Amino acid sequence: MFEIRNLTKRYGKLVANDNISLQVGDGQIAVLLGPNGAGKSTLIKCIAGLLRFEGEITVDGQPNKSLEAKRKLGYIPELPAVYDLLTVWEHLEFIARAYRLENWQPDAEQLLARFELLEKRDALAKELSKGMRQKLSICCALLPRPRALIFDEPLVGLDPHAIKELKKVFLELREAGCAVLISTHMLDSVEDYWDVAHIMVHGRFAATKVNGDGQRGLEELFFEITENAPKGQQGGADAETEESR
């Protein structure tokens, strides 16, 4: 459903993300692994549309800054992005709203109540918790229903519940047919199901493995990999520092 090719980014002689290609397809979830720093962020938020870049990305065939790709794309951020001044009800319906979605309250409702968020409707974002806004942002990335989803370090700060009820969404999205790419640093989070695996470092990629390929675990080719990576290679940390400024 989306597709990288020769992605680059630079900040300045400062390269985050080194000639990346990747594609994930219908109905696949591929996860996106290495420690921090190695430039996984500085990727996601390419893919979002939020950065420049060097290269080619598309969402069904079509560049994904465009109307059309960003109306099948879902985006969960690292750390969400809420509307202080809005209520939580507020914002699922300026989701609807912008997305032009008929019929939508009953399923915001049912995403409120997965989330045990439904109690917090009347609620101003400012009030919640960090785990509770992250809750909330999940909550407005789902409610279009989007075909392709894009997770950055998404169990972050959320509670036992939510990261379970988050795991069973994955499955659920991949049965629907939903390409689905989770960045994270934390391999026991995706290690139940996860098709493909992209390790990164230093702003690149190290290996692929895809799920059942081989005998060697991806635990152990992840350390491998992680744990005798060259340092002080430009990227990675520095590039996601930079961004983050």
Second form
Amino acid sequence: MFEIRNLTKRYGKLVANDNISLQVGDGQIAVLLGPNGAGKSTLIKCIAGLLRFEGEITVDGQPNKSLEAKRKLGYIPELPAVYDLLTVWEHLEFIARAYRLENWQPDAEQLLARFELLEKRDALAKELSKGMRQKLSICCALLPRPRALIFDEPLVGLDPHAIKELKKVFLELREAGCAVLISTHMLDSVEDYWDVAHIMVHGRFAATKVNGDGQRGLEELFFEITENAPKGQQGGADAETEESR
Amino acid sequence: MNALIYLTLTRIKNSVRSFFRSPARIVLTVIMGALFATVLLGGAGPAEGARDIAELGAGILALYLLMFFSCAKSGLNNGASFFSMADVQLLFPAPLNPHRVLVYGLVRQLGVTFMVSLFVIYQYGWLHNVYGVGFGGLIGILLGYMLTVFCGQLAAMGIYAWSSGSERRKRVLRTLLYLMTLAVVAGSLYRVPFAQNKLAEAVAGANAEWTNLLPVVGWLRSFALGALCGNAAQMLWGLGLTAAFIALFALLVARLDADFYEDVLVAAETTQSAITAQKEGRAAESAPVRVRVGKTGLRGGKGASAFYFKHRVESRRSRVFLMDMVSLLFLAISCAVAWFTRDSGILPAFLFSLYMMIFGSFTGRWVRELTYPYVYLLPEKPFRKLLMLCAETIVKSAVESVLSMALIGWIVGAPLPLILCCAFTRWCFGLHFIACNVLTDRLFGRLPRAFQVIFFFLMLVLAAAPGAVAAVFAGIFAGLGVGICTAGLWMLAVSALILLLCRNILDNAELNN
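What would you give as the form predicted in complex with the partner chain, now that the form predicted on its own is on the page?
Full assembly next; the chain just shown is listed first.
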């Protein structure tokens, strides 16, 4: 559903993403793992169209900055993107109006119920806790029913119920044929549902592992790569699969 | 070495180091220095036809009173921000004497206040030319301003310490603060409505002997005037009483409320969240502490126009209706100028009203919107999105223009067609501000804020200059109304062109930061 070809992102002399190629198919959950500063959030922001880059990113065959691609893409940022002076319900109304959605109210109510925000529907976002703001941010991204979703550290700050619910949402999105990319450094949080994992080190893919392939678990592979990688090691755009390692 | 002295010295040392490692800050300092030198040299000549220094004394009292009142009032909400969150987390739990920690906070705050007071020195040119102020006098005004702000913050801390736990005490203090300020204003100006020469009466009222006895503001005005006239005794009187005030309040805060840590925590957290928001690229929402939700729902908007309706809801909850407080204040000042210059027709007041717009805010909510992902993700045409982001500010500018020019026109007795021409051009000037803001963000969004301000004014002048020249010629040959409209039409065309050319500012977040 979305594809990245030879993506390079530089900040001055610093190469944050170095010749990255990646594909996430329909009904697939890909996870992006890596230590702090590996370049995960930069890659996510490039896909969301927030940053300039060299290379090519397409969503359903369309360039990611085209209107067609934007209609199909959902983005959940690392920091909750909510407006302090709007109520919870008004956030969803704003998204519905901005995306020209019809009959969105039942979906909105269902989302708020799932994330235990119904009681807060008339509360201002400035009155919400950090976790609630994150849940609202997730609801806003899910309301337009995007076909491709990118999550940047979505579980940070959520309570156990919200984590459980969000994991269910991931699985439902996969069932519905959506392409999902999740960036995280919480390995145990993705154990249950990932299809393919990309481990990033120093702006490049150090390894790509398909769920069920190989003997080693994700955590074992992750630590082997990240703890043995000398500073400045380039994992290689030709990322090794676990078999090749 | 004492931990607090070590911390103070290390902070100073590191800020000096980081200054020399930042070329942008060095360049900015050179530019600011050059500007100051220009101001200094520009005002170096003999001041001819200097106005009565009593007017300046009245102005200084008004400025100090405004600053002291607004600083002290913040104590009713969240105290004073003498400490950073790092201080709160590292110093407060440490085995250090709280009184020494308080002194450390006061010294640190004095440094911060000094830096933000430096804008006063850029007023040297006109102060010298109009009132014959020398460099020593300028430093006196600067020190007076700095100490006023500092004492206001100290008073805020005292007010917060005494009233934070009791709504009744807060009410009492709020009432007292307002009543005292009103009493000072009324006591100075009560004769003005009955006087022949209202300006002279207002100045005389503000310079009455009793105003020198007013705590902090009166004392420091005496100090500043002493510096202006070379009267050392007057300076010592003002400074001595202010020093006593500082010592007394510091002692009160330390003695009456030995556990002042809690009292500065709210302010420290508020400041920290604003700093964090800025670092994370989010603009802090300038909302009142208690927001009245009122009616819910956006009540309109499809696609990009949803932003406009959202902004209306946000403005209503920020208690900004058609005009904010700053705009209302500027309107009042413009009306006062119109009244004083009514014999010269509408032009001086109209030009003054344009000048006042420089100090207003034309950034609006669209700048804040750039820090959220929605505007980039929304599948709508970028130009439409940009227009809708600016729509609320455009409407606000139109309302302000009609209202202010109608009032000014009524005061000076201008004909209706001329008032309409002025209102139209003032609105176009507002659009010009918005467009130049967008252009600055588009071209120089990555630069430090001070640079952006310099480039903003540079572009503002450059883009408006041809229109101003054309307006002068049109005014000479076809009349005042046509001249004013010519300037407006030019700025309307230039603004539309700038917005059209900058529409890709919403292409990605990096094009503006």
